[in-house]
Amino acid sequence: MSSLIQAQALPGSSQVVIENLTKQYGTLRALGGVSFDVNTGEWVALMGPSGSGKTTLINILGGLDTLTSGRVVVDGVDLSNLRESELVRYRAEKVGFVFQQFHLVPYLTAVENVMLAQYFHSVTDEKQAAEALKRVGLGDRLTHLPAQLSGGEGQRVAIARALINQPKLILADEPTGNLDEANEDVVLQIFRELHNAGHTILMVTHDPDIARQADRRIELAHGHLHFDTLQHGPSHPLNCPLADTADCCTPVSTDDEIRFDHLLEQIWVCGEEGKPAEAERLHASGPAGKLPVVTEEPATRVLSRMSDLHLVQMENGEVQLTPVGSQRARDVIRRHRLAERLFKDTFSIEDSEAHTQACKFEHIISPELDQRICTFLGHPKTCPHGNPIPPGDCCNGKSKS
């Protein structure tokens, strides 16, 4: 069997390089012009509206089809060097796939699913392959046909198949697309794992907060990079006028939105309350399940930045909203109340169940959703805990207690 064509590699350098990636189909063009490197043992989220370009480009990296021009390296491997018989080596020893869909062999077992890996690979052990099921928590299922699992398992089965060759890189595709919460928590914390012990991930997705757990966003639009963390910040457009200038926007994190958020919801309440804001005791993050993930980090960094937009002030260690962050964090108690509401009078979910889902709508929930849900509801003044709801511009008198 020939070798992999090796690309010319320099001490420290990235695992994936794309440079000018171009894909033609006749006179569609679904790739046009795309570059950018990942690092080992980065995880990536790759998201973009349906048709730019993110499927397309995760399979030309995975070897499943070719570039029409420009240069993709994998892991010292140029890709637009390799015939097909080398394609399949390629996809063998260097690349894992994880699937939405889990393209499981319906009439093979658990195990059999991933040893057909092996198969393409080398020659199959089944010790092994069982091995990797116990590793994703299905060691009791090893003799299970697809039918037999559940949605959750049936991805975990995937997960397990795409590592069995120890791949040097993971390609997943809406790899929770089709589960359900507590089948995509399990899952991504797979992926958590394998992130923490060195695998290098790209993963699409369409789901903002699955990507805030990534090292990285980058974001595809017609078939062009659109968006890259890495290069300036999130939701920071790189066609920027004035970008790598002195005059460059930087707008916040998408983050740091997150956590600007909770803690001024924390300081409203403190007022509600009548008791001071004491930065001490606020936190920029929150218990798992009760606040969009995001990295942690100590409540007086956040603040300092939050001073610094003129959302607060500080005076002997106690918080004061300015009127900007008074207004801000007003609508931030309304809309999660409203949320909470929501959820607990029409679809009659649990109080903890009706907060965690609230903490995740309150920094989606537009303006006209706001007052759309608040006259659907009838102009509520109080959250199911019995907080007073800050009346909007829909309310003009017509709430209810």
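Every value quoted in this text rests on a predicted model; they were computed, and no experiment measured them. Residue numbers count along the first chain shown, from 1. Think of the rigid core as the biggest set of C-alphas that the two forms share within 1.5 Å after superposition. Compared with the form predicted in complex with adenosine-5'-diphosphate (ADP):
- In the core-superposed comparison between these two forms, the C-alpha atom of His379 has shifted by at least 2 angstroms.
- Taking 2 Å as the criterion, Asp215 does not count as shifted between these two forms: its C-alpha moves by less than this amount when the rigid core is aligned.
- In a rigid-core overlay of the protein, Glu131 has its C-alpha displaced by under 2 Å between these two forms.
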Second form
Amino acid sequence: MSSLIQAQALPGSSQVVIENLTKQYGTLRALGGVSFDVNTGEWVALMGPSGSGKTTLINILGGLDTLTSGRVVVDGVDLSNLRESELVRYRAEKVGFVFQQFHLVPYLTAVENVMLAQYFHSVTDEKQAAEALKRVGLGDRLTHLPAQLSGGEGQRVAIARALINQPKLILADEPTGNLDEANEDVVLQIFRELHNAGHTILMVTHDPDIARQADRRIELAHGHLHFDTLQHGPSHPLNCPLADTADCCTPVSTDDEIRFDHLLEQIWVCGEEGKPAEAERLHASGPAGKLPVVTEEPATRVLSRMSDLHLVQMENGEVQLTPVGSQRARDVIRRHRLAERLFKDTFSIEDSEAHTQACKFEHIISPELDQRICTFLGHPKTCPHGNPIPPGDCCNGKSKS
Ligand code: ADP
Ligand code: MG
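Return one more block: the form predicted in complex with adenosine-5'-diphosphate (ADP), after the form predicted on its own shown previously.
What follows is the whole complex; the chain from before opens it.
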């Protein structure tokens, strides 16, 4: 099961764009204006009570159902404009489905069920289908009929089938909903491997423990977006009663957030310099001055909290950014370097003082202020030391060097 198909990932880019999506069934409004993006390589857990529109959303993303209004773009394909024949091709080429009910054809063997998906892609290759089953640990079940397989094995056949055409996007609607705990573990392990291999995953689940393994949690309620980790932070409690009120997640920089950002910056810089980020060499102290002094704590302890929050992944002492961690690191680096430019160019503050001030300011600057400073400075491409400033939404083609 070690080498599942590698997805061609462009970390940081949006693979799914959903804008003001509505879905009407007669007079019933199943989705009432949902908007969010999913980045390439992201694992999103989709939650919400029964009837909140999760399956409707998954089906629309998978081209199994059409939207009433709004815009849905998957991997550059605008789904609102597709004819039925184009939808068939879209389904075969771009998405892989895993359902709660596995939807295996009862009179076809495991390997034939996988080949069926190849058939829709107009090539069948039994050897490749058998390989796909081996990768999910079913090499000895190739000629079994679905009735001869356990629930977990049936779901693994369905996963092998979903992956056979190397889809960019994996859509899973309660994939472990019908499984016992042992089989749930096996299936989740496969999803973890798919995630590590760079696949984008959108998974409906009711299980908070499963949701915590994802990079990001999105909750629907009555056909609306009720909660998104991206807006509230990964450590936000499940089912927070304040989730869609103004009192929720007032942006305060806690000591830990400052430590996290400080480490994320160092890891990002290692990436820029093409060096591995070794946990031993990173340090987790924070700025003094206007913000509280953050007491020094061993970086490895802070990194393990960051790993729990899916900001980083650690392997043999080397730290890597997850898509969510990478986005956050990029944002904090951008704020830091913009602040340095501001202090040096506009206030003529000398180098080391500009750096110290920037260390504080990067925690204070809001996204709006970030864009205002950037625009004021003429969208600079580099900091005073010549390091690149990652462009923001305001920069579209306006950069100067
Ligand atoms: P969830 O998956 O979150 O439980 P669904 O997306 O299945 O929710 O359903 C959202 C709402 O849309 C529900 O009120 C459901 O009854 C309704 N609905 C779903 N599919 C159809 C359909 N094909 N025809 C009419 N109503 C539907
Ligand atoms: Mg459902």
